[in-house]
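Take a look at this single chain, the form predicted on its own, given in structure tokens.
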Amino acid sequence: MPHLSELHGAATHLAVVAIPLYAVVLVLRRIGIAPWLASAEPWVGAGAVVGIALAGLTGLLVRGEAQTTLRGGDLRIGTIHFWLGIVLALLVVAVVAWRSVRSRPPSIGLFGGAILALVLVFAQGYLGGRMTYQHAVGVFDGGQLSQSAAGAAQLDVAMSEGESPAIAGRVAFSSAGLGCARCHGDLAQGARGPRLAGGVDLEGFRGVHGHGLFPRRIVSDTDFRAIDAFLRTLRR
């Protein structure tokens, strides 16, 4: 069953590809090119007020995952995105009022509006990015992250034991374990990634990796000597 922050997710696209769209109607209209869009106007309109409906409506639902996911002062990110998209709807739903009473070409005013709205489309966007790929707010249960976190305490604690890096790097190689293996082989010997089978340098590691499965505050540094400790042992 999905959850909430997917609902949220598959709303939101809609609001971002209708506001813009019927922003885009707007300015033709007022130029006065392609006359036909009179009659595609209303269904477009209509369009963007679901959209931002649906986003509002699960962006409620999900409030609660990001005061309790972003820490400190970044609750302010997230109570910026919630007051943006307040002020969008209530112009969206003006907007396309005002509109649906009003079918000569759109006035100037109302012509800003829509640019306004388009604006605060690409400013909600931002910073509701910046809660997803920064802070992992919707990210339910972490996904492959959470293979990594557990992969990386496992890697840890065998080396706190007094494993051998080259042992301990490769239960941490293994699919079990951070599940590099999934992508580059058993023994590294290539598949979906690259051959690592030899070693692999710390700056290439992190060039791939380090924003995305594998971040520096997941996989050490530590983590990763031991991980190529056990490249280093198969035939390159």
Contents of the next structure:
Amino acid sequence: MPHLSELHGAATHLAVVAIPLYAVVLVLRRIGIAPWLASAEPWVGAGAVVGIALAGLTGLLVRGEAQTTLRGGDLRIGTIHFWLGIVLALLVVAVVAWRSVRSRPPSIGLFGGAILALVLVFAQGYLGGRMTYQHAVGVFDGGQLSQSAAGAAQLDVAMSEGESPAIAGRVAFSSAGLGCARCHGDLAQGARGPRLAGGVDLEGFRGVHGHGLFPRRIVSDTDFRAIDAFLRTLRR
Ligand code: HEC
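Having seen the form predicted on its own, could you now give me the structure of the form predicted together with heme C (HEC)?
Below is the whole assembly, all chains and molecules, this chain first.
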């Protein structure tokens, strides 16, 4: 089921396409090499306005997600994204409105406005990407990482209750735990991911998974050693 942050992502892409396209049209018209673009310009301009309006409206709908996800000062990135969005919207509307009353080739000032809009689109995309990919704003139910957290907690409890690492590690490896088996096979025989039976080293694990599904803050070295103890019980 799509949720609101997906709508913001989808709606934003119209602006991401239309605003740079509009800037290109204005540049070409200023240089004067494509006179036929005169009839296309209003359509591309309208696309930019509709795009920025949809991006803005859906952005307002998902603002709460930034406020309830970014802890403390991390919200700053959301605030900058918000205000840049306002500036970009005003700029796009101003440029398109100015163009609609003056059909002569764009003046140098207007041309500058279009280039500024282009830069702001990239900045907005970068900040939005940071919020989503680095800080998980709008990631539904914690995404795949929620299984990592639940599986690691379960493993820590089993070990603190005195379970042997190999047995606790077997549960952690399975789809009921951290879910390694979903990609490496139930007996670590290899599937989408390589064969792990016989044991693996921590560097290999951190190198592939440490900045993704299994960050160190969730899966500790001790957790890893328990899983490795289980893998060592399997034939290489
Ligand atoms: C979503 C799928 C997926 C899950 C879940 C997953 N892995 Fe992997 N893993 C991979 C893939 C794919 C590779 C190979 C990546 C590469 O070679 O670039 C890999 C590579 C590895 C490697 C490096 C192997 C080598 O030979 O260098 C280790 C170690 C590893 N995984 C351990 C684990 C452990 C332990 C778990 C569970 C805590 C786990 N993986 C869960 C997909 C997964």
